[in-house]
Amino acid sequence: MANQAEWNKSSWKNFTALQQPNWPNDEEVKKVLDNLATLPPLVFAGEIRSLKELLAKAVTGDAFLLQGGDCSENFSQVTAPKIRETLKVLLQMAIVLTYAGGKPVIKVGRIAGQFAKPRSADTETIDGKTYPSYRGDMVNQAEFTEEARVPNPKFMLKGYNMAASTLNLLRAFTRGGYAALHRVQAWNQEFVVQSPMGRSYNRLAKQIDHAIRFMNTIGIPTDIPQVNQTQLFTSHEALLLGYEEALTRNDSTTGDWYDCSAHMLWIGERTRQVDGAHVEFLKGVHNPIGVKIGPTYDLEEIKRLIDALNPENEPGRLTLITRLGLKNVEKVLPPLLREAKREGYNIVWSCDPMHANTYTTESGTKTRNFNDIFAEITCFFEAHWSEGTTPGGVHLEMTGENVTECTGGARNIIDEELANNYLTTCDPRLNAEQSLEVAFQIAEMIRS
């Protein structure tokens, strides 16, 4: 870890911080951050350590990381039904991967904090009017008006409160019986039930139900946490460094620093400069860290990045999330895997098949094709098998809702059908049925 004598939670301010909002009033920002620094942590150091121990198993292929959720959470979507539907689909996917794939699954949601997003430009121009870019609900509002686009630091406080209420509900669901294996059939959404994926899922659910009843019959107790509860961890891109610093706390048990805004944080492709503020900040906190890697990566820079973020080569500390695109993955992934293997790096390798497979339809709708998404996952697995390395997880943008945002899948959504229920304010997401289809197909690859 970072030398504690040199690193402190504010040392990132001595480095270039990209993708930060142009706040109009520094005094207001300071007031909000000072307030956030006094509020309770959203997650706890012990939970973060538990996640790191589980991720260490994904390094060696003894567990599989399922990370998924919204591209960018919206305050208006922080409702009990929406949170429940997202949890449902994550639970469904995890049970498919565990039961059909035969491997423990680490469930990490892109949830309870994914309220900020990077942009390719600071401003946006429409019909001759230029306003600041929308940087997520934690910064400004999506409506294209001068007033809505002014960054407002009070939204960071609202983001904290929204994350706290989301976490409160998730904890109730995962520990209060909703996530119990006895209820596995109840997780199937109505619109999925009659689909081929829904029927496959129901067959699997019945098998699990029979197994539990068999255990009861022969006297093996099933009233245990492993059956009645589940673990779900949270993650988001650590983008707004002031917010992340305000929620970074010193753990009284170990004396280590933890960013208590989420269990796992990741650095995006646009902010992973080795000498940048985001790397400086995250190298000193003891959370598991993810790093997004696109197709134009520089191998030597990635090695410097790995050494900076995980100098002790601790298993479970670092997840590299490759977002390469179907056209690039076969060419650019093997050299990276080969070099990391040669260096002996302990890494969780995760595939983000979403970001580099986006295209725009003739009508101007941003979408992704299910076949491209799954083909990239397949190439990811095959590259690992041929290099003798471990495919450790997937990172998906998905929702439990019946959206039409990605084309293809079992129902074969076509471009013209995207407008039927296109709800995202950010990137196109897999719906529950498409997500389940991905899980069944990944399970086959894990098993082999």
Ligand code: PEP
Contents of the next structure:
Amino acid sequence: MANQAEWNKSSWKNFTALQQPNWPNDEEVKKVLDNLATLPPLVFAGEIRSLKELLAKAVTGDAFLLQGGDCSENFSQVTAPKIRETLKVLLQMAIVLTYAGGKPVIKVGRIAGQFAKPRSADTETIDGKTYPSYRGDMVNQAEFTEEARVPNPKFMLKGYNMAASTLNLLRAFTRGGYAALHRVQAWNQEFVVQSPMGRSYNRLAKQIDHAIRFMNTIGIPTDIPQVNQTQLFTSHEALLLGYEEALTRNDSTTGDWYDCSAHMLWIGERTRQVDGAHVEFLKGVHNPIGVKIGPTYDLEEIKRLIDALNPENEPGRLTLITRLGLKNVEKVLPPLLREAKREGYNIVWSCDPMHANTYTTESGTKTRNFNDIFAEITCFFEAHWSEGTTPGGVHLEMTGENVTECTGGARNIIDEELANNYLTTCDPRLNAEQSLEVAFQIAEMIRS
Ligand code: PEP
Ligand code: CO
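Please show me the structure of the same protein in the form predicted in complex with the named molecule, now that we have looked at it in the form predicted alone.
Let us now look at the entire complex, which starts with that chain.
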């Protein structure tokens, strides 16, 4: 493995990069990447450093990480209403966790760049026809035709532009008054208002409203950034290494390298080989990094990964996102926590209760059950409590829309109802109501 001194933003090319598209034309790819390398960064190093400082607090339990959004963003969904609904539900969840759970919440969206997907197979076969798998809108199109499935490097450029316009609107909403605490009630989604979750949320929003009015009455100014503004950070899986390299820039104030495609990047379960290209690339950028860990992990390998990605044991640098599945979590999480504690690693422990709880219904729909999702989160908290480690956050696939992709929840969506509004092109997401429900339940746990 290359040591740190030999790292540069292209050194990943000396290692095996899994899950890369088979681009038909290398010249075209080079043209796009050269172009991307001249375009402005999407986020800047100072923001990335603030996120890392906040995440350092989640290591010790002084803040809680809420990371969530689509499994896979779609270009056709880069619209104001869609972005607003996602932001709204994240803000709602954050306010529930802050107010009912009593902890500052670090909001990180799977948004503004989550356009590339790892797949379990290179090709897909339907009715005797075999085409390349859909790898996200930044690579090819979901439609099952030969033409649509050909990887097109121009989609990386489009992805950059889509990320830029998403981020622009998010910045406007979070800084321009939309996210002000005076508006907590207004964030309640129309379809959620009448539900039990919507009513619990409204009660909480009213209390916040009273508190702000009380402050005003006694002369405490509420026209301050802590009340009027918020910050939403962006994240995506760092999968297409050419794209990530093109957006990696040297920060003039520190001389350090930052991947300026998003504030936080994560490495997926399928690409986290210690001697692989993804780990090599992320070793050298100074962003906060997440690593997904599935149920079949090898403890020694995880330790090598931690040492490779965070050799200085810097708090906030490394978030381990366990996605173990309800069936495995009680058995396989404690040994990992115990060993990490023994080694004294500074880690943000986050729970992804989605990716190992996926199943296919009898009619062939990919779904997840709300009870399994919630039960994995509960087991995650309990394992941390009994090992004396800190449950630092959650990582969810969710949307602000009224989709029917995951079964269960307060409205108890059943298998037969999944087809009513099943919109995802990749994994099933919690809808706004189910997301709020998760937030209320987590709030109970972080308060205790
Ligand atoms: C994902 O987060 O969408 C994903 C593919 O996760 P994992 O790498 O954990 O399977
Ligand atoms: Co997913």
